[in-house]
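In the block that follows, a single chain appears as structure tokens, in the form predicted alone.
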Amino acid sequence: MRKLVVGGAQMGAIQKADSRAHAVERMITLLDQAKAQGCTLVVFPELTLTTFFPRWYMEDQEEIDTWFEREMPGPDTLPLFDRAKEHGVAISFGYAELTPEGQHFNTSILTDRDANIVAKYRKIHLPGHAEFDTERDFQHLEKRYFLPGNMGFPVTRTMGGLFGMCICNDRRWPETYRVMGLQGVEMVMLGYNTPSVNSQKPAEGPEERMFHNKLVMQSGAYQNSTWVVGVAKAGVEDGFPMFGGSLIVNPDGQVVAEAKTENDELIVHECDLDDCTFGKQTIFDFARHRRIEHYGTIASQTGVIEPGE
């Protein structure tokens, strides 16, 4: 058995006026709770340090850059790393990354239990749009502020297992899980900031969106025989609601832990990485059952091409 106790550290709303230091204080409180419950890994959401700023239209690059981190850890986040090292707890969280070359990414990292960064992922499936859209109830400007990730979907061997990351909209795309599944991934960690309503389809309310949230994570877990830890930043940020629904899903696609609120909340489950083995050696034994000679369209074609009449 390869067991580790995993905490999903859901965060409630972070307002536009809230400081990084205040967000980190809340993260440390959840980290302390996780340590008290025996966690050895804690997963935080996408863009954990700030409000979900892509809802705001900005033209001034200096203003945009204020939402980004130039180093990790930096002065505001170092206390989190120090507490994680003190507790001996690995952490994963998302933030806006500004590289030394001036590139902007929606990024997630994973540390080991000594607070050393051992893996990084940059969000690939950016939703939304790049210019102000008068037809939307609210803006979703990730394509304006971020570049698509340039690191693929890496899987890292650490803590006795194989770990991967993705971010928010990535969870809706089966290719995300399968690329990691083909590297033997045993736990996928993902954070999200998801509006409670669809800005282009107001009739699609929280219940339907929560259904889709569970559907994609459960199917990704089952079809790749992997644990999935999905963690939200939720609540009403500056008048804009986001749903919670943080989950831990086992390799059979079953929800084993689920958040009940849209506030700061810790969900905990003891995960045995060996639970991935049966599925990987039977129904989802890729080496025996995949037929890649028929899958070429997936990697060679982007949009839909309908068959001729």
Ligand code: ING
Second form
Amino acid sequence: MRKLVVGGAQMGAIQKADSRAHAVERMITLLDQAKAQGCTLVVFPELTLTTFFPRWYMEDQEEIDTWFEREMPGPDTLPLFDRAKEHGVAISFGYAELTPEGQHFNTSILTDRDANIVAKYRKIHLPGHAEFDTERDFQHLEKRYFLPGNMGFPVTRTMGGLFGMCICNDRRWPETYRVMGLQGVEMVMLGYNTPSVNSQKPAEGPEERMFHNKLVMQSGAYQNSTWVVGVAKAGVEDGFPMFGGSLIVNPDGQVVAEAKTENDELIVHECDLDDCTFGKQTIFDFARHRRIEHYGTIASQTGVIEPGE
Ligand code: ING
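Switch from the form predicted alone to the form predicted together with the named molecule and print that structure.
Let us now look at the entire complex, which starts with that chain.
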């Protein structure tokens, strides 16, 4: 058995005026709760240090850059790394990364239990748009503020298993899980900031969006026989609602832990990485069952090409 007690540290709303230091204090409180419940790994949301700023249209790059971290850990996040090291708890969380070369990414990291960063991921599937969209009830400008990730979907051997990360919209794309599945991933950690309503389809409310949220993470887990830990930043940020629904899914696709609120809330589950083995050796033994000679278009074609009339 390769058991580890995993915490999903859902964060409630972070207002535009809130400081990073305040967000980190809340993260540390959740980390302390996780330690008290025996967690050795805690997963936090996407962009967990600030409000979801891609909802705001900005033109001035200096203003945009105020939402990004130039170093990790930096002065605001060092207290989090120090407490994680003190507790001997590995952490994964998302933030906006500004590289020394001036590139902007929606990034997530994973540390070991000594607070050393052992893996980094940069969000590949960027939803939304790059210019102000008058048709939307609210903006979703990730294509304006971030570059697509340039690190692929890496899987890292750590804590006795194989761990991978993705971020928010990535969870809706089966390719995300399969590329990690083809590396033997046993736990996918992801954070998300998902509006409770569809800015382009007002009729699509929280219930349907929560259905999709669970559907994609349960499918990804089952079809690749891996654990999935999905953690929300939820609540109402400056009037804009985002849903919660943080959850832990086992390799059979079953939800084994789920948040009940849209506030700071810790969910915890003891995950046995060996539970991935049966699926990987039977129904999803990729080497025995996949027929890649028929899959070419998945990697060679971006959009739809319909058959001729
Ligand atoms: N947020 C949303 C997400 O993928 C979205 C954007 C919502 C896209 C609903 C499509 C449908 O959960 C982020 N940050 O990607």
